[in-house]
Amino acid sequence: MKLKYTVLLSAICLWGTCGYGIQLSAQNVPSLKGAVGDRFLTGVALNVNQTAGHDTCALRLVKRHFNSIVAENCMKSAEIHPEENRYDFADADKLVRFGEENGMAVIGHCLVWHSQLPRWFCVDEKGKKVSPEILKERMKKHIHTVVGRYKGRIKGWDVVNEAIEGDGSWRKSPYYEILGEEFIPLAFQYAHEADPDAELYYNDYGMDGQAKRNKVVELVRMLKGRGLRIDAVGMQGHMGLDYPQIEDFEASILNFASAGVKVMVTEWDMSALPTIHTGANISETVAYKKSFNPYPEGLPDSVSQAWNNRMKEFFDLFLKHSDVITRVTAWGVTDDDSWKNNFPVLGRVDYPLLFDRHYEPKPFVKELIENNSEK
Ligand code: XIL
């Protein structure tokens, strides 16, 4: 019965009507995009497979309801930069060209962590961390590289991202435990220089925890005092169905607000899932259990209501405070492109993004897209 759906599915899908979210490919129909308006961009991030052209059904839907676009892994260090004499920019190409032909803005994401981080990086030959001068020197080169080739296309990056732990500490990733926390700083003043009109935004997640919050906060003022341009902070989004409190994510958003930079929800997505608490950190998954796993063959309706009310909850606080962001991205465009599927927990079947397996929109986007499109 399954394979049967499936296949019908794909056959509606090669004759090119992927479901209700992108039947219509007219301008000026009913879109996400629409209903937000100009309230602040309204973002996707895409895999490597939609940036080869090969999901068209993803596409069309993207091009429909989104007006900015971020990769989801294709700039990473350890993707774009694999080796230290050898760039793969094959993939975030594909990327900017879709945006600028499609009139969207691109951003980059991202220059500075301490995951997918090339091995290399840090290291010399024999494995030995290298020397602040050599880190500088290679931070600078990367950077210089990355946004100078993309310099006038990407609208801003995301320069630094997860600097912070949950306690309001620096993370000791290979670049504190070089530079301490100089790196940060420092690379945001090679960003500036290599393309001197592109925004510049710090990115975390767990970002309505007050210790992490209040650093932040101390972060961003200090970049200003040094007269470095940071335009935003980047809040990640990801929830779960218990997490974030909703009040502390809008105490954040107005703390930072009142550092003197925008607000961005950058990775907005929500599990459906039981949460399981890890650290947060993405190298830290937790063994498979049938229990962690409740919903393989579909949400039940108590859940996906649950869900959709919390999932509207938090828009309607984004749209509240658009005086103050600039953009909301989502973290993949469809439940089955989501990272969720594999993280904290690999090979669960989640939920979490705005549209479903079959291209069509949660209920609570579909509401929104019909209250908010001109009558
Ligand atoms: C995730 C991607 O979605 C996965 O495909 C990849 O395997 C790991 O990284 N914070 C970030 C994102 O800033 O870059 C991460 O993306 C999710 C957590």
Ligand code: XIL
Contents of the next structure:
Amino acid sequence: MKLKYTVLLSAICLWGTCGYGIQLSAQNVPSLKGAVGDRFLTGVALNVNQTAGHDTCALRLVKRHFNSIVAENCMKSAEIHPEENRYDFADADKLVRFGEENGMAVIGHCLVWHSQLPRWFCVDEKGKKVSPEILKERMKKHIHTVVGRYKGRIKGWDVVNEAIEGDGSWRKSPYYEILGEEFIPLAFQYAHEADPDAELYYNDYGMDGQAKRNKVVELVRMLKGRGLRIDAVGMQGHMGLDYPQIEDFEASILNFASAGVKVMVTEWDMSALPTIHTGANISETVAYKKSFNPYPEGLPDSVSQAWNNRMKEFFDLFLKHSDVITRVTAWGVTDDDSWKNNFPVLGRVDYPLLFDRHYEPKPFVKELIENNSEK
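So the form predicted in complex with the named molecule is up there; where is the form predicted on its own?
For this one, just the chain is written down, with no partner chains and no other molecules.
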């Protein structure tokens, strides 16, 4: 059904009728990136259906409203390096090409992550953990190959993703189990070797928590103390109507800036549904319950208003700290694209993104565009 819906909307888009955000062609039509101006990059994650050109409405919307893009999945190691001696750059090449053709800052996501990791990467032919020396060599080859392919074409890379638990301890990932925390500085070293001009980032979720915040500050200082490059910390913006507390999120922004790095709000979305699980591990599911999917046909006005008010509050926070925030990236183009649908239970319909299923801006976005766009 989703594919048919997307194809239908794409056909309608060809006639210029699929949304406030893209129906006009004049160069001075107000846009989200115009409203933000040069305060920070206005980013969005694209899926492979979009980079392949199948969702033309989404692409026209992206061109009008955003000046930075990142791959949702196609640059993750399981997708781009499925077998030891085989890489698949087809989808990643399309993403980078789209960004270049439209003058956008392209962000690479991500080089080292315990999830969506190809099965072969950390084990031998018998399924046993490889030695530290072998894992170092595999990491180096993977990072050099991927980063090297796009040298000079990608603005910055999420080098390491989600290496810290909520309690501030190191995540016991396959990388950690074999190399300990040393895998992190090694990843940053290899990335810098492959493209000395590319910005390098550490990216994680739940960054409002004090324990994780302190550990990230420790990590930043450790990398800098070793003379390694780290330009920014990516604060994944996976939010809900009841988390995080805006004061805690702001405290982390200030703490990371004080450690000597910039801040990026990455993977921004806000669930409009009752909170089930605040983590971002896509492998976790719970049994489906009807109460977990309360609005399959659309949000009540009261919930929509609460969502818009809270999103505006956070966006105002980002603008307030635009001296240290360099990019804010929505994790998907429209509500229909979001990973929050069917998560963490099948059939769940969510409304977490800046544009709705009809490619229309949400009320707070529309207000922002109309009140602040460059004339």
